[in-house]
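The form predicted alone is given below as one chain in structure tokens.
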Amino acid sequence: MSTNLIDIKGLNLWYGENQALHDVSMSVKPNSITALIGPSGCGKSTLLRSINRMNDIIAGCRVEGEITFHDKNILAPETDVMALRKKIGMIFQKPNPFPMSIKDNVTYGPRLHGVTDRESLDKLVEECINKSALWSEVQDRLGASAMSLSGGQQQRLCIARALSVNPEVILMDEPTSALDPIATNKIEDLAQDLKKDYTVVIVTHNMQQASRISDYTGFMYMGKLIEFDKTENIFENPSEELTERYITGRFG
């Protein structure tokens, strides 16, 4: 049995004729934050979306290799993808709250999975909004439209919505790229708080963000994982020249 929560081995991925990932292997430890960094178009988001099979919805996508979650290969044809995405939630670059109330955003997933007891749902709403560091800002207006919230609040609501179905892993695809510095800071603090109970994998363009909040960092370039290590090693003592050039801004 692996001590890792997720093991990626020899992952190759194609969109039609275009190969987007080349022989990627890395592991994700439980209750950690793993950051993926690298220039635009290097495969970070593609790798992230592979972890909960979000690439399945892209026409012409083909995958080879193995991704194990709790020692089971999630790329196997018999995988229940709906159940997988319940356990491995996703936060996107742009906040995408549903056009309904704040409360209904959080209860949407549990209702879909058969939770109807009002008391349980109310308790869940408070718990998840609290965990996403939003409760003090919205507790008096849970019936208000989610669209009335600021961008940063909407992103934290999306995190609360992801938490409502009791995931183990939260994938974040550049969750702060559309936010101002104050909102970004709140999401970073939140990510660090969440790792007590969850495992976080984050794609970020912001190297400072990766160095601030992650335990492990993978540097990607042209669809390849160039280097993967503890974050302090990647930023202070990278073993690959390409990583060092990227970290120090002598890239391209």
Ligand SMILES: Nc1ncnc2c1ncn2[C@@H]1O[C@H](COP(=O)(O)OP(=O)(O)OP(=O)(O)O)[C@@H](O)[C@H]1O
Second form
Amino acid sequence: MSTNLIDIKGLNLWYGENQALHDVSMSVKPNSITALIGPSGCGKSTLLRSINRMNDIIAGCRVEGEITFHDKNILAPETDVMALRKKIGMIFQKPNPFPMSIKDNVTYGPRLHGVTDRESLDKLVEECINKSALWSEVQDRLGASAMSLSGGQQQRLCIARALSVNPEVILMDEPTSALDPIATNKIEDLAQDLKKDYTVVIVTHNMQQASRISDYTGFMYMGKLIEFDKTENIFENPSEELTERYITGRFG
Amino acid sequence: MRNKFHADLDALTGDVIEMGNLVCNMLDRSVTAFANGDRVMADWVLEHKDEASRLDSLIEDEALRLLVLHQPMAGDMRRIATILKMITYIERIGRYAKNISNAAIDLMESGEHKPMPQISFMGAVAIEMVRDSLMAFETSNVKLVEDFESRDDELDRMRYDYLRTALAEMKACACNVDTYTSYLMVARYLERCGDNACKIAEKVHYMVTGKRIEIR
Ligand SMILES: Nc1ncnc2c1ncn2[C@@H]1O[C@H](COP(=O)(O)OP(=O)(O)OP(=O)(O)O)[C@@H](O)[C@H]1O
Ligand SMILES: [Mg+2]
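Alongside the form predicted alone that was just displayed, please also present the structure of the form predicted together with this ligand.
Zooming out: every chain and molecule, the one shown earlier first.
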């Protein structure tokens, strides 16, 4: 048994002829926040999407290598992808609440998975919205449309929705890039709180954000994972010249 | 790629080098003033003390400004952290140079000054350490400070030698007490300059390698 929740080994990924990931190996410790940084197009989102097999839906995408989750290779054909995505949820750059009520956004997943009991659904709504630090702002209007929320609130609702199916890992792809500093702050605090019960992998273009909230940081460049280390090492004293140049803004 | 921040950081580095050179000259001249009873040298040091303080505050303000505005990372962060500590050590060395010059002036004014070339030997070791620590900063070359531990030992040993000589002279004639008391004070200041050079060396080592070391 490994102490890592996720182990990525020798991952190669192609979009058609184009290789987007080159021999990426990295591991994710449980109850930690792992940040992925790197210039645009380096493969951060691609790597993140590999972890819950979201790349499957992209035509022409081909993967080699191994990603183990609880020591089982999730790239194996027999993997139940629906069950996997329940365990490994995803938050996107642009908040994407469903066009329904706040409450229904949270109960949607559980109902899909067969929970019908009203009382447990109500409890779940409060629990998840509480965990995503949104409860005090919406408890009086759970029936209102999710679209009436601010961008920052919508993003926290999406996190509540992700939590509703009881995941272990939450993948976040630039979750705050569309938000103002205050809303960003809330999401960052929330990510720190979530660490108690979940494992978070976050892609961000904001280096200060990576250094503020993450425990481990990976720096990617042209489809390769150049350096992966404890966050403080990456930002205080990176081992690779490329990493140093990128994070000190001497790139290109 | 170069941007405004890196240009500002280079300029800040230049200011630290300027402050370092100034204080090095102050120390060098204060030792000459004391060893040879040279009033012109002593006065020069006292006249430049304010310039060192001015650079100290200027560099501190600019370093804090860069920290706040740019939240630098990695090597840039280590450079600014190093500069913020270094200027305190450089400033202290400047203060010792001032003290040595004042001691020289006191002796000259009381008519008690005797030439004491021995102190220049100790001065040379201390000044060389200060100079090398600053050169290590300027060139990011930590080789220059590799042997600081043994150089610092050498300073301690010299001070101890002077102590024995001074005690003997004081015992031989009470007329020597004033002279050798300041002689010992100056030896003490020079030893402290060596300690501060070691502190600078430790910080520069951190800046260059990212590793913290302790020189003794
Ligand atoms: N669906 C796709 N089909 C074909 N190529 C793709 C697809 N998605 C990404 N790519 C390519 O894969 C490479 C990595 O893209 P990816 O989106 O993973 O980068 P990223 O690091 O997330 O960039 P950004 O910071 O801009 O979001 C790029 O060259 C991109 O053009
Ligand atoms: Mg992306």
